[in-house]
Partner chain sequence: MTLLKLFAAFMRVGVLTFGGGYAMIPILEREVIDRNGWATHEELMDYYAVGQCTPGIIAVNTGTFVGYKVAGVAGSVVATVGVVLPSFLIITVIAGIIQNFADIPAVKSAFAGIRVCVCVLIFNSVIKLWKSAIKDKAALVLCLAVFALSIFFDISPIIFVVLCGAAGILLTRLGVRGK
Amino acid sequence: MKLLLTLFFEFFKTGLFSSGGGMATLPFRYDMGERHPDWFTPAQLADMIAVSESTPGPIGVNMATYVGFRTAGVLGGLFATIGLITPSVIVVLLIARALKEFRSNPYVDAAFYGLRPCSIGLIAAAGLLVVRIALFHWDALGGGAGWWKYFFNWKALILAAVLLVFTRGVKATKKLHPIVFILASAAAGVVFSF
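Three-dimensional structure of the chain by itself (the form predicted in complex with the partner chain):
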(Lines of atoms letter the chains of each structure in order from A and count residues from 1; the text may use other names and numbers.)
(Lines give C-alpha, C1' and ligand atoms only; values in the text may rest on other atoms or scores of the structure.)
Protein backbone atom coordinates (compact mmCIF):
# COMPACT_ATOMS: atom_id res chain seq x y z
CA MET A 1 0.00 0.00 0.00
CA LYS A 2 2.82 2.34 0.85
CA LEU A 3 4.37 1.72 -2.58
CA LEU A 4 1.03 2.45 -4.29
CA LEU A 5 0.65 5.71 -2.40
CA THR A 6 4.23 6.69 -3.23
CA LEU A 7 3.48 6.03 -6.92
CA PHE A 8 0.30 8.08 -6.72
CA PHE A 9 2.13 10.95 -5.07
CA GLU A 10 5.10 10.88 -7.47
CA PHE A 11 2.79 11.06 -10.47
CA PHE A 12 0.59 13.66 -8.82
CA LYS A 13 3.68 15.88 -8.64
CA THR A 14 4.42 15.20 -12.31
CA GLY A 15 0.87 16.09 -13.28
CA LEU A 16 1.02 19.28 -11.26
CA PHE A 17 4.39 20.59 -12.42
CA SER A 18 4.77 19.42 -16.01
CA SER A 19 3.16 21.32 -18.82
CA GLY A 20 3.37 21.42 -22.60
CA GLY A 21 2.39 17.83 -23.33
CA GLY A 22 4.18 14.88 -24.89
CA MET A 23 7.77 14.68 -23.71
CA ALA A 24 7.22 17.22 -20.90
CA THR A 25 6.81 14.48 -18.30
CA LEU A 26 10.14 12.88 -19.26
CA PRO A 27 12.41 14.94 -16.95
CA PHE A 28 10.13 14.04 -14.05
CA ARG A 29 10.52 10.35 -14.92
CA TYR A 30 14.31 10.69 -14.78
CA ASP A 31 14.18 12.47 -11.48
CA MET A 32 11.91 9.69 -10.23
CA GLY A 33 14.32 6.98 -11.43
CA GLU A 34 17.19 8.66 -9.61
CA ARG A 35 15.30 8.76 -6.34
CA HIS A 36 13.85 5.26 -6.72
CA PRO A 37 16.60 3.27 -8.45
CA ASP A 38 14.77 -0.01 -7.80
CA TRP A 39 11.79 1.13 -9.91
CA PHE A 40 13.44 1.23 -13.34
CA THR A 41 16.82 1.80 -15.02
CA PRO A 42 17.49 4.61 -17.54
CA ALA A 43 17.57 1.95 -20.31
CA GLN A 44 14.12 0.68 -19.31
CA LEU A 45 12.86 4.25 -19.29
CA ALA A 46 14.02 4.68 -22.89
CA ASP A 47 12.11 1.48 -23.78
CA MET A 48 9.01 2.89 -22.08
CA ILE A 49 9.23 6.04 -24.19
CA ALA A 50 9.35 3.90 -27.34
CA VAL A 51 6.32 1.84 -26.30
CA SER A 52 4.41 5.00 -25.27
CA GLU A 53 5.08 6.55 -28.68
CA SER A 54 4.00 3.40 -30.53
CA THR A 55 0.67 2.82 -28.79
CA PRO A 56 -2.56 4.84 -28.85
CA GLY A 57 -3.23 7.47 -26.22
CA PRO A 58 -1.43 10.47 -24.72
CA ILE A 59 2.29 9.75 -24.16
CA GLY A 60 2.24 11.06 -20.59
CA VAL A 61 -0.59 8.71 -19.63
CA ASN A 62 1.06 5.76 -21.39
CA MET A 63 4.31 6.36 -19.53
CA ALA A 64 2.54 6.65 -16.18
CA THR A 65 0.72 3.35 -16.69
CA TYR A 66 3.94 1.69 -17.83
CA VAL A 67 6.09 2.91 -14.94
CA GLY A 68 3.36 2.05 -12.45
CA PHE A 69 2.90 -1.42 -13.92
CA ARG A 70 6.64 -2.19 -13.89
CA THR A 71 6.92 -1.01 -10.32
CA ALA A 72 3.84 -2.59 -8.73
CA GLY A 73 1.75 -4.48 -11.30
CA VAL A 74 -1.75 -3.60 -12.49
CA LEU A 75 -2.63 -1.68 -9.32
CA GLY A 76 0.61 0.27 -9.64
CA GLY A 77 -0.38 1.30 -13.16
CA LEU A 78 -3.79 2.37 -11.90
CA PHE A 79 -2.45 4.45 -9.00
CA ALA A 80 0.21 6.11 -11.17
CA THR A 81 -2.33 6.99 -13.88
CA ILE A 82 -4.87 8.40 -11.44
CA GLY A 83 -2.11 10.34 -9.70
CA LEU A 84 -1.05 11.89 -12.99
CA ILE A 85 -4.50 13.07 -14.05
CA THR A 86 -5.87 14.23 -10.70
CA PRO A 87 -4.09 17.63 -10.66
CA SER A 88 -5.22 18.24 -14.28
CA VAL A 89 -8.84 17.67 -13.41
CA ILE A 90 -8.70 19.84 -10.28
CA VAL A 91 -6.87 22.74 -11.95
CA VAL A 92 -9.08 22.68 -15.05
CA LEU A 93 -12.26 22.59 -12.96
CA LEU A 94 -11.00 25.57 -10.98
CA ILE A 95 -10.39 27.69 -14.05
CA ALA A 96 -13.21 26.35 -16.27
CA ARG A 97 -15.59 28.98 -14.88
CA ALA A 98 -13.23 31.82 -15.67
CA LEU A 99 -11.65 30.53 -18.85
CA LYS A 100 -11.43 33.83 -20.74
CA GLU A 101 -10.01 35.65 -17.71
CA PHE A 102 -7.41 32.93 -17.23
CA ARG A 103 -6.28 33.06 -20.82
CA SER A 104 -5.90 36.81 -20.92
CA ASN A 105 -4.41 37.13 -17.43
CA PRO A 106 -1.03 38.89 -17.86
CA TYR A 107 0.57 36.99 -14.98
CA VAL A 108 -0.40 33.61 -16.41
CA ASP A 109 0.92 34.65 -19.78
CA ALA A 110 4.17 35.94 -18.24
CA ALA A 111 4.66 32.78 -16.18
CA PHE A 112 4.32 30.63 -19.30
CA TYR A 113 6.79 32.87 -21.09
CA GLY A 114 9.28 31.52 -18.53
CA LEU A 115 7.92 27.97 -18.35
CA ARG A 116 8.22 27.11 -22.04
CA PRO A 117 12.02 27.55 -22.25
CA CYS A 118 12.27 25.73 -18.92
CA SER A 119 10.37 22.75 -20.29
CA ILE A 120 12.64 22.61 -23.36
CA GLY A 121 15.81 22.77 -21.25
CA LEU A 122 14.58 19.98 -18.99
CA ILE A 123 13.54 17.72 -21.88
CA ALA A 124 16.87 18.27 -23.65
CA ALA A 125 18.80 17.40 -20.49
CA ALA A 126 16.75 14.23 -19.97
CA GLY A 127 17.24 13.38 -23.66
CA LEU A 128 21.00 13.62 -23.19
CA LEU A 129 20.80 10.79 -20.67
CA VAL A 130 19.10 8.59 -23.27
CA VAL A 131 21.84 9.56 -25.75
CA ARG A 132 24.42 8.49 -23.19
CA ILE A 133 23.07 4.95 -22.87
CA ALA A 134 21.98 4.47 -26.47
CA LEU A 135 24.91 5.87 -28.44
CA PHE A 136 27.94 5.43 -26.16
CA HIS A 137 29.56 2.91 -23.85
CA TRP A 138 29.91 5.37 -21.02
CA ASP A 139 31.68 2.97 -18.64
CA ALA A 140 34.61 2.69 -21.12
CA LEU A 141 35.34 6.40 -20.69
CA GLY A 142 39.07 6.89 -19.97
CA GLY A 143 39.55 3.20 -19.08
CA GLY A 144 43.00 2.15 -20.39
CA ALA A 145 44.70 2.60 -23.74
CA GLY A 146 42.44 2.85 -26.77
CA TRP A 147 39.33 3.30 -24.61
CA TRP A 148 37.84 5.56 -27.24
CA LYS A 149 37.47 2.58 -29.60
CA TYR A 150 34.90 1.13 -27.20
CA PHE A 151 33.47 4.43 -26.05
CA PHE A 152 31.56 5.09 -29.27
CA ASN A 153 28.74 2.69 -30.13
CA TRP A 154 29.44 2.93 -33.87
CA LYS A 155 26.41 0.91 -35.05
CA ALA A 156 24.10 3.06 -32.95
CA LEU A 157 25.70 6.30 -34.13
CA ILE A 158 25.30 5.28 -37.77
CA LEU A 159 21.63 4.35 -37.18
CA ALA A 160 21.08 7.71 -35.45
CA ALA A 161 22.58 9.54 -38.43
CA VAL A 162 20.37 7.61 -40.85
CA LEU A 163 17.27 8.31 -38.72
CA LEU A 164 18.12 12.01 -38.55
CA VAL A 165 18.29 12.17 -42.33
CA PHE A 166 14.95 10.39 -42.77
CA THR A 167 13.07 12.25 -40.01
CA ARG A 168 14.41 15.72 -40.84
CA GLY A 169 15.94 15.75 -44.31
CA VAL A 170 13.91 13.58 -46.66
CA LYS A 171 10.59 15.18 -47.53
CA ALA A 172 8.80 11.92 -48.36
CA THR A 173 9.54 10.30 -44.98
CA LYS A 174 9.58 13.37 -42.70
CA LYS A 175 5.86 13.28 -41.94
CA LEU A 176 5.66 9.54 -41.28
CA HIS A 177 4.45 8.49 -37.86
CA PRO A 178 7.21 7.81 -35.29
CA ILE A 179 6.03 4.20 -35.04
CA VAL A 180 7.50 3.58 -38.53
CA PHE A 181 10.94 4.70 -37.39
CA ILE A 182 10.66 2.82 -34.11
CA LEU A 183 9.84 -0.45 -35.92
CA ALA A 184 12.61 0.12 -38.47
CA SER A 185 15.08 0.73 -35.63
CA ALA A 186 13.97 -2.45 -33.88
CA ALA A 187 14.58 -4.38 -37.11
CA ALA A 188 18.00 -2.75 -37.51
CA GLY A 189 18.81 -3.68 -33.91
CA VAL A 190 18.02 -7.34 -34.55
CA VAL A 191 19.65 -7.59 -37.98
CA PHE A 192 22.90 -5.89 -36.99
CA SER A 193 22.81 -7.36 -33.43
CA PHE A 194 23.13 -4.13 -31.45
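Can you switch from the form predicted in complex with the partner chain and show the form predicted on its own instead?
Only a single chain is listed, so you will not see partners or other molecules.
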Protein backbone atom coordinates (compact mmCIF):
# COMPACT_ATOMS: atom_id res chain seq x y z
CA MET A 1 0.00 0.00 0.00
CA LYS A 2 2.93 2.34 0.73
CA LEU A 3 4.18 1.98 -2.87
CA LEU A 4 0.72 2.78 -4.25
CA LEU A 5 0.47 5.92 -2.11
CA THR A 6 3.98 6.95 -3.12
CA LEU A 7 3.02 6.57 -6.79
CA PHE A 8 -0.13 8.61 -6.20
CA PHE A 9 1.67 11.47 -4.42
CA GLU A 10 4.62 11.58 -6.85
CA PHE A 11 2.28 11.89 -9.82
CA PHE A 12 -0.04 14.22 -7.88
CA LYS A 13 2.91 16.62 -7.42
CA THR A 14 3.72 16.32 -11.12
CA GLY A 15 0.12 17.08 -12.09
CA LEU A 16 -0.10 19.94 -9.60
CA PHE A 17 3.06 21.82 -10.56
CA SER A 18 3.38 21.24 -14.30
CA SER A 19 1.62 23.55 -16.67
CA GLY A 20 1.50 23.13 -20.43
CA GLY A 21 0.58 19.53 -21.14
CA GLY A 22 2.34 16.19 -21.05
CA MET A 23 5.67 17.35 -22.43
CA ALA A 24 5.86 19.95 -19.66
CA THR A 25 5.81 17.12 -17.10
CA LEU A 26 9.09 15.65 -18.38
CA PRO A 27 11.44 17.63 -16.12
CA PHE A 28 9.36 16.40 -13.17
CA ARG A 29 9.52 12.83 -14.48
CA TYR A 30 13.27 13.04 -14.92
CA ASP A 31 13.58 14.18 -11.30
CA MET A 32 11.21 11.41 -10.23
CA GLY A 33 13.38 8.84 -12.00
CA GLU A 34 16.47 10.13 -10.21
CA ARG A 35 14.74 9.87 -6.82
CA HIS A 36 13.22 6.46 -7.61
CA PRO A 37 15.76 4.74 -9.89
CA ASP A 38 13.96 1.41 -9.56
CA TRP A 39 10.92 2.94 -11.29
CA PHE A 40 12.64 3.89 -14.57
CA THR A 41 15.99 4.98 -15.99
CA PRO A 42 16.64 7.99 -18.25
CA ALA A 43 16.82 5.60 -21.24
CA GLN A 44 13.46 4.08 -20.28
CA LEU A 45 12.07 7.61 -19.96
CA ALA A 46 13.15 8.29 -23.55
CA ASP A 47 11.44 5.06 -24.65
CA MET A 48 8.28 6.05 -22.79
CA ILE A 49 8.28 9.42 -24.55
CA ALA A 50 8.63 7.73 -27.94
CA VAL A 51 5.86 5.22 -27.26
CA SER A 52 3.54 7.77 -25.61
CA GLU A 53 4.00 10.21 -28.49
CA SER A 54 3.16 7.56 -31.05
CA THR A 55 0.10 6.09 -29.30
CA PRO A 56 -3.35 7.62 -28.87
CA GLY A 57 -4.08 9.54 -25.72
CA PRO A 58 -2.38 12.22 -23.67
CA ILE A 59 1.36 11.66 -23.22
CA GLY A 60 1.32 12.50 -19.52
CA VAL A 61 -1.42 10.03 -18.71
CA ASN A 62 0.11 7.31 -20.90
CA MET A 63 3.45 7.68 -19.12
CA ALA A 64 1.91 7.77 -15.63
CA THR A 65 -0.08 4.63 -16.36
CA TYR A 66 2.98 2.86 -17.74
CA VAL A 67 5.25 3.77 -14.80
CA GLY A 68 2.58 2.82 -12.28
CA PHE A 69 1.84 -0.49 -14.03
CA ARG A 70 5.53 -1.33 -14.39
CA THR A 71 6.16 -0.51 -10.73
CA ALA A 72 3.09 -1.99 -9.02
CA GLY A 73 0.85 -3.69 -11.59
CA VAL A 74 -2.69 -2.66 -12.47
CA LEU A 75 -3.30 -0.92 -9.15
CA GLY A 76 -0.05 1.00 -9.57
CA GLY A 77 -1.15 2.18 -13.01
CA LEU A 78 -4.49 3.26 -11.60
CA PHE A 79 -2.98 5.11 -8.61
CA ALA A 80 -0.36 6.89 -10.73
CA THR A 81 -2.92 7.96 -13.33
CA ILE A 82 -5.42 9.16 -10.74
CA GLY A 83 -2.62 10.98 -8.94
CA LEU A 84 -1.64 12.80 -12.13
CA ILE A 85 -5.15 13.92 -13.10
CA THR A 86 -6.51 14.75 -9.63
CA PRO A 87 -4.91 18.23 -9.38
CA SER A 88 -6.38 19.23 -12.74
CA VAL A 89 -9.83 18.02 -11.74
CA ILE A 90 -9.65 19.91 -8.43
CA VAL A 91 -8.44 23.12 -10.06
CA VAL A 92 -11.08 22.96 -12.79
CA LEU A 93 -13.84 22.37 -10.26
CA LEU A 94 -12.64 25.21 -8.04
CA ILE A 95 -12.25 27.87 -10.69
CA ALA A 96 -14.87 26.90 -13.30
CA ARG A 97 -17.55 29.21 -11.94
CA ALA A 98 -15.22 31.96 -10.83
CA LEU A 99 -13.36 32.06 -14.12
CA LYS A 100 -16.41 33.21 -16.02
CA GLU A 101 -16.79 36.14 -13.64
CA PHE A 102 -13.12 36.99 -13.32
CA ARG A 103 -11.90 36.28 -16.85
CA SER A 104 -12.19 39.95 -17.74
CA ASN A 105 -10.22 40.88 -14.61
CA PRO A 106 -6.81 42.26 -15.66
CA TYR A 107 -5.02 40.35 -12.85
CA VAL A 108 -6.48 37.02 -13.92
CA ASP A 109 -5.66 37.80 -17.54
CA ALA A 110 -2.10 38.72 -16.54
CA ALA A 111 -1.77 35.48 -14.54
CA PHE A 112 -2.78 33.41 -17.57
CA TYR A 113 -0.42 35.43 -19.73
CA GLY A 114 2.37 34.78 -17.21
CA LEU A 115 1.78 31.02 -17.39
CA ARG A 116 2.68 30.99 -21.09
CA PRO A 117 6.44 31.49 -20.58
CA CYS A 118 6.35 28.89 -17.81
CA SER A 119 4.82 26.35 -20.19
CA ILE A 120 7.31 27.23 -22.92
CA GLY A 121 10.22 26.84 -20.49
CA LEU A 122 9.01 23.46 -19.25
CA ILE A 123 8.43 22.18 -22.78
CA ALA A 124 11.83 23.48 -23.93
CA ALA A 125 13.49 21.75 -20.95
CA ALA A 126 11.69 18.55 -21.89
CA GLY A 127 12.86 18.86 -25.48
CA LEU A 128 16.46 19.38 -24.41
CA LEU A 129 16.19 16.39 -22.09
CA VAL A 130 14.96 14.20 -24.94
CA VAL A 131 17.80 15.41 -27.17
CA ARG A 132 20.33 14.73 -24.42
CA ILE A 133 19.05 11.18 -23.84
CA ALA A 134 18.45 10.27 -27.49
CA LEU A 135 21.48 11.74 -29.25
CA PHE A 136 24.32 11.49 -26.75
CA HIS A 137 25.92 8.95 -24.41
CA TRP A 138 26.95 11.17 -21.48
CA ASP A 139 28.60 8.30 -19.64
CA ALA A 140 31.24 8.13 -22.42
CA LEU A 141 32.26 11.76 -21.89
CA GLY A 142 35.93 12.03 -20.98
CA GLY A 143 36.52 8.30 -21.37
CA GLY A 144 40.04 8.68 -22.74
CA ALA A 145 41.29 8.86 -26.30
CA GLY A 146 38.57 8.57 -28.90
CA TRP A 147 35.77 9.25 -26.41
CA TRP A 148 33.92 11.26 -29.05
CA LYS A 149 33.31 8.06 -31.07
CA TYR A 150 31.14 6.79 -28.24
CA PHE A 151 29.75 10.10 -26.98
CA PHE A 152 27.51 10.65 -30.01
CA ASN A 153 24.67 8.27 -30.81
CA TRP A 154 25.53 8.29 -34.51
CA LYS A 155 22.49 6.30 -35.65
CA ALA A 156 20.14 8.66 -33.85
CA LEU A 157 21.97 11.76 -35.12
CA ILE A 158 21.74 10.51 -38.71
CA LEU A 159 18.04 9.67 -38.30
CA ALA A 160 17.38 13.12 -36.77
CA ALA A 161 19.22 14.82 -39.66
CA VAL A 162 17.30 12.78 -42.26
CA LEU A 163 13.99 13.61 -40.58
CA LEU A 164 14.91 17.28 -40.41
CA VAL A 165 15.66 17.30 -44.13
CA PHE A 166 12.45 15.47 -45.05
CA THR A 167 10.20 17.53 -42.75
CA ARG A 168 11.72 20.92 -43.54
CA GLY A 169 13.83 20.76 -46.68
CA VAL A 170 12.14 18.47 -49.21
CA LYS A 171 9.08 20.13 -50.66
CA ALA A 172 7.37 16.85 -51.58
CA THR A 173 7.51 15.47 -48.02
CA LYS A 174 6.97 18.68 -46.04
CA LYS A 175 3.21 18.28 -46.03
CA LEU A 176 3.10 14.61 -45.05
CA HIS A 177 1.25 13.81 -41.85
CA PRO A 178 3.55 13.50 -38.79
CA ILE A 179 2.40 9.90 -38.27
CA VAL A 180 4.28 8.98 -41.46
CA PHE A 181 7.54 10.18 -39.90
CA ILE A 182 6.75 8.50 -36.57
CA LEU A 183 6.13 5.17 -38.32
CA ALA A 184 9.24 5.58 -40.48
CA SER A 185 11.32 6.32 -37.37
CA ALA A 186 9.91 3.29 -35.57
CA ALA A 187 10.77 1.12 -38.59
CA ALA A 188 14.30 2.58 -38.73
CA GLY A 189 14.70 1.84 -35.02
CA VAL A 190 13.78 -1.81 -35.61
CA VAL A 191 15.86 -2.24 -38.77
CA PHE A 192 18.98 -0.50 -37.46
CA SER A 193 18.70 -1.79 -33.87
CA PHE A 194 18.52 1.48 -31.98
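Take the two forms, find the largest set of C-alpha atoms that superpose within 1.5 Å, and that set is the rigid core. Numbering follows the first chain given and starts at 1. All figures in this text were calculated on a predicted structure; none of them were measured in a lab.
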query: CA of residue 127, rigid core aligned, shift of 2 Å or more between these two forms; finding: yes
